[in-house]
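As a starting point, one isolated chain is supplied in C-alpha cells, in the form predicted alone.
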Amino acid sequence: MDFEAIMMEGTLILKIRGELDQYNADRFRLRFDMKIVSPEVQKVVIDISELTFMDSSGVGFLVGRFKTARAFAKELVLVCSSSYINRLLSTCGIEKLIKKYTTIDEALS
C-alpha cells in the first residue's frame, strides 16, 4: 500500500493505492490519524479509487478513521470508483456511516 496526502483549503485528501489489508492497515493507522487530527484539517477525503484489494481489516481501517474524524468534529468522506470495492463497502453497510462519491471533485463540492 502507498498513500499520498494533499492539503487543499482545510481539506485533507488521502489517496490510497494498492492493497488495504491487515498488514497495511496496522502500518498506516497512526500516520493517518496524526494527519486527520491536525488543527488545520476540517474535512477529510479518503480516495480509495486505486485500491486493488481490500479485506475486512481494510473496512475496519476506514471505519476507524471515520471515528477518529468524528471525535475531532471533522467530516470524512470516501471516493471510490471500483465496482469490486463498492460491492464490498455495500455488503458491509459502510455507506450508512460514511458518504461515498465517485470522484474527488464531487467529494470537494
Contents of the next structure:
Amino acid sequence: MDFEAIMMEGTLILKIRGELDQYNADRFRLRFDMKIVSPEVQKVVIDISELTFMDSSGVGFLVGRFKTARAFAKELVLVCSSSYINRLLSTCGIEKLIKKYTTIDEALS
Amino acid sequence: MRILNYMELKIPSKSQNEAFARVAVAAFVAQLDPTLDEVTEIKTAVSEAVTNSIIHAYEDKIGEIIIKGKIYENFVVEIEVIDFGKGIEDVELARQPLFTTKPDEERSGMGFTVMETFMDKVEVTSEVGRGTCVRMFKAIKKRKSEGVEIEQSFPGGIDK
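The form predicted alone done, now the form predicted in complex with its partner chain:
To see the whole picture, the full complex is given below, headed by that same chain.
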C-alpha cells in the first residue's frame, strides 16, 4: 500500500493505492493521523477508489481516521467507486457514520 | 462428495503473512475458473479469518496458523483456517456484528459478518486454551470462461 497526500485550499486529499489490511493499517495509522491533525487542514477526503483489496481491518482503519478528524473538529469523507469495496463498506454499515461519494469532485463540492 | 484437489499451508501468525495467505488461496481456487468477484470474496474471507488468528488467538505471541483448501467435484471450495491460540469463549457472541474484545484497537467487529456475507457457509469451532477452526464453503457458481450456472450442494447441506 502507498498513498499520495494533496492539499487544496484547506482540504487534505489522501489517495490510497494497493491493499488495506491489518498489516498496512498498522503501518500507516500514525502517518495518516499526523497529516489529519495538521492545523492548516479543515476537511479530509480519503480516496479509496484505487484500492485493490480491503477487509474489515481496513474498515476499522477508516473509522479510526474519521474519529481522529472528529476529535479535532474536522470533516472527513470518503471517495469510492469500486463496487466490491462499496459492498464491503455497506456490509460493515460504514455509510451510517461516514459520508461517501463516487468522485473527488463531488466530495469537494 | 469426491475431493478433486487439496492443499495445506502452515504460516507463523505474522501480519505480513495475511497477504500471502489470501493470495495463495486465490491461486489454488483459480483452477476452478471463478469470476473476479468470487476470487475477491474468498480472498476477503481468508484475510478475515487469518487476521482473527493473528490478532485475537495469538495476540502478542507468534503461533502457527494452518490453512487447508479443498476442491470438491461439484465446484465447491472449502477453506479451513486453524490456529492453536487462546480460543473463543462464546462463539455465537463472537459472530455477532460489531462484537469485539478489542474496541480500543480500531477493530471493526465485522470479521465474521464479512466471512458470512462473502462465503456460502461458515462453521466455527473453538475451545478455550486449545484454538479455533473456521471452516468456510463457497460454491463457484459461474465459471468465467463458460458463463454457465452450476447446481451445487455443500457437504452437510446448504446452511447460510
